[in-house]
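Given as structure tokens, the chain that follows is alone and in the form predicted alone.
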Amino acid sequence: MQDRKVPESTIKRLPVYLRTLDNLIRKDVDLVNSDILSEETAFTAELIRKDFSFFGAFGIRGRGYYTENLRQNILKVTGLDKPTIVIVVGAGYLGIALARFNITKNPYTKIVSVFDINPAIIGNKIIDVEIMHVSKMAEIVRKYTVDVAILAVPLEQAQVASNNIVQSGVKVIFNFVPVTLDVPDGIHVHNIDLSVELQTLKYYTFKIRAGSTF
């Protein structure tokens, strides 16, 4: 990788490129160019070329990119050449849905366990992943060297659950609870507030109904 800092916006687009390449490979497309990728992703061809330039020369001048080679390069750049080891904390409707999706639809993520405190569901399985009591979290984190914890508990349990995650040794929390977590330095929290996202969409529905353009 080159020394210049890669923008966060570029990093966020890399998984989109990866998903697009997966689809093209399934269609037996061996060679693509930035124009084809632009049609598939809705990003401009210029932006795509600029994104790739941060990581060196992926393509062949005048021809484009070999899809499998480009995919492998993006996997290495993102660290997805090895699966992201994940636990889910909270086995309510959202936690189960997130676990089920990643188990069945996300080849780059490996869910190794789901945790909860409800004795009525401990021992149940989501596909082939067991729901365990939170008291076993540190053991599982050590055993599998867990990368990320998905937090999907009720609001009032969020900080305690976050403390358990941090104490277990996980450094990255994907937080689906609409609350600001108090975590030590060195812990990265990525917040997804579904209620805010839905409220934001209300603006666009209002503009559309008013006949406005964007």
Contents of the next structure:
2 protein chains.
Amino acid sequence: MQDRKVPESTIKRLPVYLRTLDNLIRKDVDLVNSDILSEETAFTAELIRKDFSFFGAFGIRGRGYYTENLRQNILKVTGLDKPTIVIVVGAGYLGIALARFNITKNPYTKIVSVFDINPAIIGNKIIDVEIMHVSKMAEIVRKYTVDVAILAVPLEQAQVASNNIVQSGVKVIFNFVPVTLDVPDGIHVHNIDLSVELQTLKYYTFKIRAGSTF
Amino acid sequence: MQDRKVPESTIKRLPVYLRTLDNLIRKDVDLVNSDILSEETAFTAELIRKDFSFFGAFGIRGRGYYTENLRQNILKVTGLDKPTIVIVVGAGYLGIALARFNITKNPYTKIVSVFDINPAIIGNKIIDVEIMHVSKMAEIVRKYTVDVAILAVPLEQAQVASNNIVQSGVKVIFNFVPVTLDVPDGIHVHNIDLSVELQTLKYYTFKIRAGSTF
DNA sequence: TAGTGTGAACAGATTCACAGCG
DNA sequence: CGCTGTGAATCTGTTCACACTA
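Output the structure of the form predicted in complex with another copy of the chain; the preceding block shows the form predicted alone.
Below, the chain from earlier opens the complete complex, with every other chain and molecule after it.
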């Protein structure tokens, strides 16, 4: 076990290891080594070993790692042994797609409600999750102790919706709206701007075509 | 102008500057400084100045940056003065949401076609973009010189679809499927796993609740 | 004189290289 | 012997501090 604090970058890789281990366990693999994990994840083997070592020695020298044991350790360390409770704010195409995706594909996350302000769709269901009016948000957050709010409303409504979320008591916002939200201290905003990511990729089409370095 | 090569991280920030400048220009702001840009983007002022300096001196000492001039420079440097030509592979909820989002909200990107294998939806339109069968992909890629393919198919079909994309001649894949794609050298894959990102956020709910550092 | 532009110091993350153990 | 675990070296990115100039 190392005593240095865990790097941000390691934290981001842990769920990837988890996904990989789930796949291996499904295929009845019960022992892996860092080279195999490297192939599956595209991270280097040394980096993988170092990541694990921040949390203690999970492996067996000369052999590797027992998949189920490693999985349990990562679950504990990430807090994913209990599901992340999530609400989705904004039931447009993106909000619904994100809700569906996580309801059906993400076993570590529980979507408890989707919120919108359009009366025409309140009461509709996304799979088994009800679309509710935003005015019910605080009640739901209290009832289910919501961890994260996914924000996917139109641009003009983003700051107001963000304020609602903060007032409801949610401390972490996963923001898909291309705007810099203004939030109080102690609120963590994780931004993802899909247009920006797509624009960044233009650079690689450059690099690949021309071999240029700018 | 510095002579060191441009960091990856700078490249990722350029589209954010672009978005910010678009907003400022829309509000008829024609001069900004790095402090204002810092407020708008949440990057530090020094970092912003350093980012720009990699491409030459865009500013005026004692004054700041002319928004339109800075915008033009960033457009040139990123290649975004010409639109990024994009196809979407997979017309499920996520694929359609991503297509709509970029058709309506992203002025620097042109979606030319959405592909699927389900005969029931071939020929449908997403706004003004037609859903086509995957067998037409190579033809479309050649005709429009497609830069980027957004991959959003079900897990089991991801590797086959990726092979199709590569064979069609697209060099950059924006992959939303939670799998490590196997691609030849020279193909750039940019992965985004929305479940993984959501799982990572669990860590911050920890940190905020307990003030812990693991 | 206010704000840019940048070398130098610093911080964070990854790779190297090998000691240590099952 | 093989693979883990980890300090040390390296690389990458950010912040500091200040010289510079429109």
